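Starting off, we have a lone chain in the form predicted on its own, written out as structure tokens.
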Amino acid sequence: MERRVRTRLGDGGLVEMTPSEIRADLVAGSELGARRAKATPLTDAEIDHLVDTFASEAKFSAVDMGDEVVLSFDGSGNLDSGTRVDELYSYQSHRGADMLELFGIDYSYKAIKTILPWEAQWMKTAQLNLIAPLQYGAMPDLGRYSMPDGPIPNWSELMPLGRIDEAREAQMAAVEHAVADMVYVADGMWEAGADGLDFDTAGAAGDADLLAALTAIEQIKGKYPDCGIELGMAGECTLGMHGELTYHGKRLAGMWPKDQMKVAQEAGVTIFGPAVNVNTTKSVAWNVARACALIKPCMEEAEIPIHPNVGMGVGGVPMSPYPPVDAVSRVSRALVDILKVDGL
């Protein structure tokens, strides 16, 4: 009788398989992505390395000595004790964090640009406290440019009555004033001593929401060709919901990650993080086998490091607010050994 093994569900639940159940999931995650990415599936070779990372009885898995890869985190430095400063340095200090970001709770360019000031403040007293590169964060989020929170139509209120031009109109009149406020805040944290930026869940409102984010960054590069650019993406394909958008020729609208990594190039990302969301009915070894298909045609071509996202319910990590260790350590561990990546 096949050994059973304890592993986990997408949504973190513990469960039995064998090494047969644990395989046949890998393969089957393999090939859907392969599918949707237009790509080969993973080797014979790669899911037997898989097999023997997600059969192990261990309860944490790690990659060999010398193949450690970059941390880094996205909104670190919260608010759960002392100062957003005090965070920031526990996860240098304490946590092996290669990357900061500092952020504001309400995370959203639109946002932040109202508190600029005080943000700005908190980077300068940040950097004088700190020793690894400090970037800050926010989404692009152009749904809060909508009504009745923003000043433009709601797109999703027009679509479902027919109205699609004036749908598209108000998507583009958002794109105006997102670039806007992503280049003004942008100005005062450079200013103010940052490293860098991070335009994290780009594409989470459509095509629109990513040529936001990819049209204030070239003018953000253009600007200050030495700040580093981190682009998160919001999932694996991006959503038409405006279907006609383009980036240099390139249409936007269900982009999977090689294609939605080239525009981020193009646009001067320095650090690119591709989204792949998790299936929560299916074991983390589907999930992962997901990824990795999806992702690597984008690692046969990037020309920057990429960093793929692994927080809570993305790249195979399991929808979880507190992600189960050994189901974390195996998921980063595998986008490691397989694809090499540069970091997560």
Contents of the next structure:
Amino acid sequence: MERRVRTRLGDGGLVEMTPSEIRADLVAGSELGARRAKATPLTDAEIDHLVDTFASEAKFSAVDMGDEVVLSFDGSGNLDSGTRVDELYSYQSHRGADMLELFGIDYSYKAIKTILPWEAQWMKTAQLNLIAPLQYGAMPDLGRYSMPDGPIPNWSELMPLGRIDEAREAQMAAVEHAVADMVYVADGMWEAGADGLDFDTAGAAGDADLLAALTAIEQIKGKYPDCGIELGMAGECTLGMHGELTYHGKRLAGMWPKDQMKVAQEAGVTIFGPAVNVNTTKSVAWNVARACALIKPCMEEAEIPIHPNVGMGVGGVPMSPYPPVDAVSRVSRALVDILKVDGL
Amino acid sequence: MQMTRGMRLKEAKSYVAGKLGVSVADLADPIAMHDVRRDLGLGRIPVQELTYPTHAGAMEAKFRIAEVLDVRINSVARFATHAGLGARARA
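To complete the pair, please output the form predicted together with the partner chain; the form predicted on its own was given just before.
After this comes the whole thing, all chains and molecules, with the earlier chain placed first.
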């Protein structure tokens, strides 16, 4: 009778599986991801390596010495010990962060615009006291510009009424506001000494959300060529809430990680973070194999560093407020070993 | 090097190791890097009894990092401007 090992589902729950069951999940996840990305599934050798990783009884799993990668963070600091700068010290000195991020709890450029002098002062103070590179981060968050939170007619209400042209016009009006706000915050943060900006969960409100981020990034890089730009995606496939938007002639709706990376690169992004969403009812092994297959084509063509998102519920990490280290370490190792990513 | 130069990992490790005069493997060895950071003034982690008040830390260390790695660091350039330091520090 085959041994059973403890592993986890995408919601973090412990389950017992045999190595054969883990292998079957890895193959199924890989094949599904490859179909979506129009790429080839993981090789037999890669699947074998992942079976070894996930069928191990070890509490923790790690890459080989020499294969260490850069650890960047979107939102370093949990506000549970002292000030935000105290938390940044902690991330820099004790939690292994290679890049830090100052952020406001209302993680949206639209919200940050209203408190920019306050946030910029924190950036300056933090820069005086830290050594590790420090960026400022928030979301493009296009939905905030629609009624009732913003001034633009709500496209999500217009579309069900069949008022498609008005919904599209509303999204384009929101893009203008969002770009202006992101560039405004970037101006303030760059003046305060930031090493870079992070545009996190780009595309969360669909293709117009991504267009806003790319347009803002292009303008910011035009003004500040030395400014680091990290672009973290909201999901593996860009939703076509508008459907007809293009960036440099490329249709944004329906883009998968490889094409998302290409437009990010064109806009001036220096670190790209693909996001692959987790299926909470499938095993972590299934999820990480699917993530590897989806991101692999991106790695083959990237000219900039790739840091896949491995927060709660993305990249294979369980959707849980406190992801278990056995799962997080296996997911991290899998992405480094299989994809040769530049960071996480 | 990744953040502001967009360097891929292998290239970034080689660049930094070359500038520091160490092997790529040394970069992930805390014992080796503790001495390198001390010798080059790049800043270390202070831990109560083991503090380094007479060595470079925080912004001081970033001035050294900018010089050793030959990169412009935004906060260093702004500090130099605000403090009225020489053009060399702002380069």
